[in-house]
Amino acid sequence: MKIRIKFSKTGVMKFIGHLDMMRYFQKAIRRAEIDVTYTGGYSPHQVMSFAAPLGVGLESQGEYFDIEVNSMLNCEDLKQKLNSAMSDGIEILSVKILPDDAGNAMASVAAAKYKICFRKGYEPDGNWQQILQAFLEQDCIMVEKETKKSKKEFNLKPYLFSWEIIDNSVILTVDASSSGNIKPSLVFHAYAVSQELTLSEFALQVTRLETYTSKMEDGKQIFIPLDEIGYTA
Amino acid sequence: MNNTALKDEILLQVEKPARYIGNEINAVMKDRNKVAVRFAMCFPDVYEIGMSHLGIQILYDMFNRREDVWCERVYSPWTDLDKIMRQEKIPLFALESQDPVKNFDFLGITIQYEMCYTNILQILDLSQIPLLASERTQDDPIVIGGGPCTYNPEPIAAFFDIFYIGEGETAYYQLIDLYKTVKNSGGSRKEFLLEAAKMPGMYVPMFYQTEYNEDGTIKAFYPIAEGVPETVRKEIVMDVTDTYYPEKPVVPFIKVTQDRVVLEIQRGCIRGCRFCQAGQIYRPVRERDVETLKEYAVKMLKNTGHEEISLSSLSSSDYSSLQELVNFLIEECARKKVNISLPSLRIDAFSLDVMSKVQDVRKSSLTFAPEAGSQRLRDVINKGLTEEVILQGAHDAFVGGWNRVKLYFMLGLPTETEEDIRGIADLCNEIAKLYYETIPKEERKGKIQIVASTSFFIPKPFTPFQWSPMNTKEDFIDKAYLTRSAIMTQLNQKSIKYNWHEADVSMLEGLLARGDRKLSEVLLKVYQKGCMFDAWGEMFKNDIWMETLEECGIDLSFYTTRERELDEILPWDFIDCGVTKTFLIREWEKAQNAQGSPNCRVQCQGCGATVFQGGVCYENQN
Ligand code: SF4
C-alpha cells in the first residue's frame, strides 16, 4: 500500500538538508514501528519518495514524501505513531493512502508555494514592494542561470504562476517540476539585479507553504496539494 | 526547543550547522532552574567523531538519571565557526540548553588521544575559561578529564582541576554529591578539589609537585597537601551487568563515524599485546551477561531507529557467549531488516561462517592484525597469531569467496631488524599466492587485492613497552621505504597495496604520550601559535611544533627515543592501575628473549589486576 505522507519543518530542522532529512525518517519509522517495505538484498532500504528537496535553511509547511507499508492499522494511527518518534521542530501533519496509479511524490511535483520575506536590516529602502510588482508584472523577465558548463539567459516569466505582496512578505507560486525547478531567490535575485541592489545570501527568509502536483480540469491545468489526491482509511 | 545560542546568519555560513543545534531524538533537556548541578560533558574534537564515542553515551545517561544533574554535550566547533566565535566574542554553548559552558558546574573532558590536546585548550579557549587551572576562579567550571590518556595525565596537568582516572560509572556520583554538599556551605573552588583529591580514582594536580634531576628526570613526585594520597587507584566496575548502560543513546540527524548502535560486551583484555594500552589499563577482562545484551540490543534498536548494530570490545572472539549473542542477533535483525558489524573478529571457521550471513562476501574484506612480519617478532610483541593460523583463515576465505584482505602491521617495534620488515611483504606474497593456489582460474572472481598497512610504533604508560626507545622518525621513514621495496619485490607485488602512517605526528603522540608537565609549555605555546585538529592530517603544523620545542628547550629524543632506565621514576608512576611494575618488567624482559605469555584464560601472568577482585581473574574459581 502507497502511502504519501505530509509534514511541517520548522525552528532548527531547517537546518538539516535534504539527504539527513530522508535518513531521520527512515530512523523514525523504524522507531515508531511502521511496517514498511523494504528492498532485498544486504543491506534493504525502506522504499521511500521525496517530493521536492527542500534547501537548507528553509522552513515549510509543506513537505511530503511516500512510503509503502506492508499493513497498518488506518491513517490517524500511523500518523500519530510518527508523530511520536518526532523530533521539535518536524510534525507529521496528514497521512494519504495512494490511489494504485498514483506517480511517486518525485515526479508528481509541479508547484510549489512559498512566503518570502526579509529578514531584519535587509530590507531594501523604499517601496520595494511596488517595484516588485512592476518587475513581477513584466511580460519577461531574463535571468542568467549557471549550468555546469556555461552561463544561460532564459525567461522566467513563464515558471511564475502566481504572486500576491501582503505587508512585507511575498507569497509566490513558481513551478518546481523537474523541468522547471525555480528556487524562489532566483526571483528575488533577478530582482536585485534589475534594480543594481546586492543582496546578501541571509537576506531572505523562506517558508515553503505549499507542493503541488497539477491534474486537468474542464481542459485546464489546476493545481492541487500533492496529498489531495490521497484518501484516508 | 531552545534558541540556538548562534544565529542564522551564522549557522548558514558554516559547514554542517546541524553540528551546533542539538535538538537530536534522545538529547535529554531539563528545566535549568531546576536541577542543582550543570555538567558539560566534552569530547574535543569535531561532533561526528565526538557523538561516534560510547563513553559520553554512557556518562550522559548515568548524569541524567539523576533528577538533581543536567548533563549536556559539547564538542569542537570546526575551524569555521571558531573563527567566527572568536571575531565575536561567542562563548562555547552546550547543544542542549545552548547555554555557555563558562556558566556550567563542571565541563568533563574525555581524553581519547594524545593528539587532540590543542583541541582540548581551544575548548577552554572557546569557552572562556582560563586555560591554566591556577588562574581559575570561583566562578569557572571545575574542568575534569578522564578517558585512556589520563593513564599519563601529565602533560595536560596545569590544564586540569580533576583528573577521574577510571571507569566513569563508579565514583561520579559521590564527586557530585560532594560538590553540592562544599558548594552548600559555601566552601570554596579550593576546599572542593581538597576534598576530592581524597576520593578513590581522583587526581587534583595542583596538590602534587614533581622535581627533577639535573638530566632532565623526575627525582621525586609527591603530594603537598595534608591528607591527600601518595599513589592514586584507578575505579573500576567489576559488575559491568548490573551498572549503568543507554538504552536511548542520542540519535544524529548528520552521519557520524559511528552511526549505529553500539553494544559494549566486555571491558578489558586476556591477551595481554604488550604494545598495547588497552590491554594492559582497562584488565582484568570483566564480560557482561549475555541475556542482559539481548535485551539490550532490542531495546537500543526500537528507541534509536538505528539500521545497523556493532558489538564493541577490544577482542569480541574472546567474549565466552558469542556465539549465542551473533545468532540471536542475525535472527533479530534479519527481521527488523537491521545490518550487523562484526569488527575485531578472529578470522577462523565461526567468524566467516557469520560473515557470509552478515554481509556480502564480494564487497567485505577480511582483516588480519599481525602486527610484525616474522614470528620472531610477534613473539617479542606476545601476538599470538601465527603464519599458519593466517594462511589456513585466508584458504578458508578465499573457499568462502572473499577476495580482499587488509593486513596490519607495525614498524619500529622493540628488537626488529630488517629481516622482520622484509617478513611483512612475504607474508602478503604468501597470501597472494596461496590465493591463486587456492582457486583454480575459472573459479576467481577477479584479482586478489590485499591491502597491507604500517602504523609506526609508539610505546605507551603502562605496558611493557613502557621503557623502551622509540625509533627517530629517520628510521621510520627508512623503514617505510624498506617496507615498500621488499613488497615491490614480491612476486605477487601487483597485488599489493602499501600504505604508511606519516611520521611527524607519530613523533609527536610518542612526546605527549611518554611526557611530564614540562611539556605544558609546548601545548601552550602551539596552541597559541594556531595549533588545533593536530589528529586532521590536513590541519597539522609540525614546523610550528619543533620550532616551538627549541624555544621551549625541550628534546624530543629525550622523551621519545631515549631507553629508559628500568629505576627511572616515570611521571605516571603515581598511579595505580591494577597491573604492577614487577610484572611489566617481567614482561619487557621475556620480550627481550621473544618469549610469548599465554594469555589470562590459559594461565594467569600474575599481572596484579586480582586486586579488584573479579572478571576473568576469578572466572573458574567459584
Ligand atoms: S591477574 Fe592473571 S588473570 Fe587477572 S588479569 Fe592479570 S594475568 Fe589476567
Second form
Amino acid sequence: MKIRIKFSKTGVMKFIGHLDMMRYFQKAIRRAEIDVTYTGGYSPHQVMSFAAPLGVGLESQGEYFDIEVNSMLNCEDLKQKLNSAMSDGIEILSVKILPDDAGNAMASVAAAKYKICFRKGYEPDGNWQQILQAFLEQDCIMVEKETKKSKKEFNLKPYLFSWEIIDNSVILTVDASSSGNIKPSLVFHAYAVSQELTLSEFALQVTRLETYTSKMEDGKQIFIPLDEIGYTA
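Would you mind giving the form predicted alone, to go alongside the form predicted together with the partner chain above?
There are no partners or other molecules in what follows, just the one chain.
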C-alpha cells in the first residue's frame, strides 16, 4: 500500500539537510513501529521517495514523501504514531493512501509556492515592491545559472508561474520539476542585478508554502497540491 505523507519543517529543523532528513524519517518510522515495506537483497532499506528537496535554512509548510506499508489501521492512526516520534520543528500534517497507478512524490513535482520576505534591515531602499512588480512583468528575464559542469544563460520568465506582492512579502510560484527546479533566490538575485544591488546571503527569509503536481484541463496547466492525490481511510 502506497502512502503519501505531508509535513512541515520549522525552527531549528530548517538547518537539517535533505539526506539527514531522510535518515531522520527512517529512524522515526522505526520508532513509531510502522509496518513499512523494505526492499529485498543483501542491504534492505525502506521504500521511500521524497518530493523536491528543500534548501538548508528554509522553512516549509508543504513537504512530502511517500512510503509503502504492509499494513496499517487507518490514516489518522498512522499520522498520530508518526507525530509521537517527531522532534520539535517537524509535524505530520496529513496522511493519504495513493492509488496504485500514482507516480512517486519526486517524479510528480511540477511547481512550488514560496513566501519570500526581506529580513529587517536588509530591505532595498525606495519602493522596491513596485520595482519588483515591473521586473517580474517583463517578457524576458535573462539569468545565469550554475550547473555541476558549467554556467548557462536562459530566460527565467517561462519558469515563473505566478506572483503576488502583499505588503513586504512576495508569494511566488515557480517551476520545481527536475527539468526546471527554480529557486526563489535565483529570482531575487536577477532582480538585484537588474537594479545594481548587492543582496546579502542573509537578506531573504524563505518559506515553502506548498508543493504541486499538475494536470491539463481545457488546454491549461492546473497545479494540484501533492496531498490532493489519494484518499483517507
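Positions refer to the first chain, counted from 1. If you superpose the two forms and keep the largest set of C-alpha atoms that fall within 1.5 Å, you have the rigid core. Predicted model only: the values in this text are computed from it and were never measured.
Residue displacement note: Ser43 has its CA displaced by at least 2 Å between these two forms (rigid core superposed). Once you line up the core between these two forms, the Cα of Ser71 stays within less than 2 Å of where it was.
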